[in-house]
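What follows is one chain in structure tokens, specifically the form predicted on its own.
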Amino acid sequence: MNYDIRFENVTVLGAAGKMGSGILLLTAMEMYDISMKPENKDKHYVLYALDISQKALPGLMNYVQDQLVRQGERKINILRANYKDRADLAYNSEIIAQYVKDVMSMIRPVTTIESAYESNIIFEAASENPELKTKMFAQINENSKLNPWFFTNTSSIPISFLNEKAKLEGRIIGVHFYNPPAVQKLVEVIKCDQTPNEMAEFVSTYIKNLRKIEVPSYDKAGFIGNGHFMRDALYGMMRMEELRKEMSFAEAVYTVNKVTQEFLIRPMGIFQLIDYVGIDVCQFIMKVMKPYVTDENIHSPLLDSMMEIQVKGGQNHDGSQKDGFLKYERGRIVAVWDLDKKEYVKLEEIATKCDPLIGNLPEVHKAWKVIVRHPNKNEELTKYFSALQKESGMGAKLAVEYQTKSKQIGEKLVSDKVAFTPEDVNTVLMTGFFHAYGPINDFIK
């Protein structure tokens, strides 16, 4: 069954989330790529956007309507080339609704999982949870006579347990999309060790015709991503805790977050990023890796309190961050959590006592914006961090150690097999996580 074969039926589970209508919107722009060639004009193509809640699915077809409407105006050189035969359509609105109305006559909206009795490929985006993503699995597998093909979008649960528990024979594939996926250009690949070459290579295609960047993983708990990510967050609390013997659990948070952003060039503090993805979430994705990883532990008693007084962070259906270790308003912190005190505390009470403690940035310092689309990026990320390394304040000494830490997670993440070279551990932090450089470097000497 070759490529565009395989692509006439395809159900996406878990359809309606965040992961699932992104995939669900690159799929149906892929299938309907296929549709236009001129020997499939005669064939018909199903795309299942399958999700368990019948509310979700309205504002899932309008969200993919909407992306729609802006895709085809991006590339309406394409469409109308696409429509040369149509005399009909003469103005781009007309064309650019026409690529909407026969993408959207693909997809079909569903609840049950029968539906993907038929389907020759199975995207799963249900949430990051083993027994629900086996049962689904193994019941698909069981009722269809396809032998159909399982794309995981999994992102810490090892393929081979996914594959051993639902009895798949090798037919599932790790196909990591990022966070959202209609944005992100990264995709994380996991074969497991009976996963046929073919697959790969089919994914490899797909992965290509989205122009999107592959970077390939070994099959341990967490791949690279959230490999590096969990560590680096369970560093970051740690270091949180050693401060917090000195100043408030608040003052702490702050400290720890200015430095991870500001001293060190990030988007996102590390705990801006953990609201970002999601206490919860983060709590589950150590659960899943704990029983994989004997010489670390990966866990974080910290997490284990927020979610007991149930702070969770994450995002709203609007996009919108909810309230974590640190509160929002518009996008902007505005207050940090108290531990002891069970209150958010003001931003401007805790930068007014705390920024003196960490201290002056080295004048060479240049924001994320700036450097992450600078022409001399290294040279300049090399001046920098030679001038923090002199820097006597508290914040250039923790992030000093808090790189270097940063480093020794990425080579940890190589020499355990997680990641095959030190350039896929840099390219998913890069890519994946917008850091303007990737851990493995030697900007600290």
Contents of the next structure:
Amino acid sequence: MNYDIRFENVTVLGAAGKMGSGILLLTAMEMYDISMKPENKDKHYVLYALDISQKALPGLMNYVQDQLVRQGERKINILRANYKDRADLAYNSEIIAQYVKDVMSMIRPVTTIESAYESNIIFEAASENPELKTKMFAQINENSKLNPWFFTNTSSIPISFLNEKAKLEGRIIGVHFYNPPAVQKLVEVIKCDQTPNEMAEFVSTYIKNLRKIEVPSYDKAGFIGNGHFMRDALYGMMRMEELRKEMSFAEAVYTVNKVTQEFLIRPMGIFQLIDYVGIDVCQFIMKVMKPYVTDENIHSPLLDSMMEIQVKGGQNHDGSQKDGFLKYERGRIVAVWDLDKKEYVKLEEIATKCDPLIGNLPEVHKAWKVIVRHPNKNEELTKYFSALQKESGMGAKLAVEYQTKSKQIGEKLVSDKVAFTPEDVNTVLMTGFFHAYGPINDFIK
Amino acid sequence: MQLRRKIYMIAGYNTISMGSGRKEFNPRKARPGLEEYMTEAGQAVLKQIGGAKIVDECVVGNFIAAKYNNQGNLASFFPMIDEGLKYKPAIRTEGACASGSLALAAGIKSVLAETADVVLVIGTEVQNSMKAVYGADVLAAAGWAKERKDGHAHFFPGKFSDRAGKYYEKFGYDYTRQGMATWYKNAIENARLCPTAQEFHNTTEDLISVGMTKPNGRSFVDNLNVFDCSKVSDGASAIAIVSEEGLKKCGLTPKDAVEVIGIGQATNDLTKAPADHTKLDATAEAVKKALKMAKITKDDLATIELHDCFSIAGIMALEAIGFAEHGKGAQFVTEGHTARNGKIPVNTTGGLVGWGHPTGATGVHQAVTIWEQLTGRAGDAQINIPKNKPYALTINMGGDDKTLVSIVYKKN
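Compare with the form predicted on its own: the form predicted in complex with its partner chain:
Below: every chain and molecule of the assembly, starting with the one above.
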């Protein structure tokens, strides 16, 4: 079965979720491109958007439609060529409307799993729950006559575990998109021992067609992205607990968050990142990873405490940030949670107290958004970290130690055979987490 | 042809050219519309000429508010600007991007016909009501509708990309691009001197490198980059066209005014492709007529406002005027002759690339800029007007060298 034929019938499981909706959109666009090839003109393409939530499906359809309009606007030159023989479509507005119509006509919103029995490809983007995933895989696999391929978007569960539990005979591969899939360039790809090469090649073509960046990872819980992020977060929380001996909870959170953002020139601080991903999601990923990591304790009592009082972070449906360690107004941090007081403390109050303790940034410091596009990025960073090491402030010291630890985590991912190369680790952090530089570097001498 | 009466322009005003580039521009927030821009510009002129009571007639130039803003019948907006304009004759002119100059031409003709001594002229366009990809559909109406299907997604950039491609073929890619990049640099540097310019806030250091950006046909058009293009703009410009009597009625003197001493109009067949893509024939014709009527040559000009809807159009316009031989326009620009301190300063507040291009307003904006320069009102953008060269020229083009208006002005 060649690439085009396999795409004739596809199901996305958990399509109404955040990851599922993005994967649905990207897959629909890819299927449209395939359907537009002259040799495929008479073929019929079906994409099941499967979700258990009947309520969520209309919203999903609206989301996909809106996104297709935007994509159509961006791809207008290609679309005009696609419809060059349609005399009735002359204006960009008409052409984009037709594109949206044509893509939407392939998508079938459904709530029952039986539809998936017809599909050659099952994209799974359900919640990060091993039991749920394996149950669905097994059911589809048992009932389908097509020996479907399973692409899972898991960000942490070993593929071999899913393969064995669901008895898929190797017809599974990890295709881990980053959030939101429509925007983020990175896709981690994880084969298990039995995954046929043909499947990996197919996935490579798919990722290339989406103009995304593929990074392979060994089949180790957490893979590269969460492998680094969870350990980086645990280190941040550990440093926060240390600071807590001398300052309040909120002040310690503020300090570590500020240092990890500003002093490390990252797009956001570590506590903001935990909020962004969701405290609940982080807790869950750690729980999944823990049994597979024997030489480290991948567990955070702090996240447990936050979950006990239901301070969870994550995002609302409109993409706005929910409150977690930090409180947000229109995306900006306005207050910091204090676990002891069980309330948010105003940012200004904490900043006034903590900023003098944290100390100054070196004069050569440039903000993340400047560095990330800087033509001489590496030179600038070398200069910056060299100056940072000469600073005596608490913030600078913490930042240097933090970067050193981040590098160690990255190197251990390579030596533990999670990542194939140091470059892969750096690519994941730079494309999946928008870091301006990879953790494995020589900036700290 | 001769002008039978003295014609003056006075009391010009430009609103800000609003759109990407301006710090205050936010596409997601509500912005002023046609009503606000017309009111701002119209009232500013009325204030300078002593009120609406002496206005005999009003003209508004606008390309296509019916599509951009679902608004027609623009002439009826004049009484909104000032109650004193109620029941006065008013008309709206349309000739694509030359709509503004057609409004000026209509005003001039009314004064010549002695049906008016004071004409209030406004040009306006509000284009940021939709994304550029849909705006391209709207602007395509400046071409032949039957060509839309086979045209480029970005219809007009596509047309001038074709022209640029032919120019590259004939005269060399690097050579031409250098001229186009220099055009961009001049435009931005001049715009930085004019607070109403859309690129007034531009802080890019290496403008030539930006201007040299390699065109990418995949995302835009084959032979132009976005810096070669004029802006998508909202705004209005206004000026008064008066006779000698009108000038007196306004309580102003010839020193406050510029005199119109020549006007040339030329029209090309909308349904025909250019005979030679590397030439602007109708532009040449309109300029020739205007200079002839004014009884001057190009060498008498102190400054020019010309229609650089694309940098390549600017270069070809210089050749059409005769400042450079065919194919030498790019060199003329690269050598700095069109810079503000060059042989012939062109588009001293940035032109369409730097100041902005609220399509229907552009012709009037050019007249206002010339009025400012020749009466010493151009502020930081003021250039020296040599005593022996008290003349200036405007060229306003509708479509792809289809509807042309060129005007010669004299300092008093």
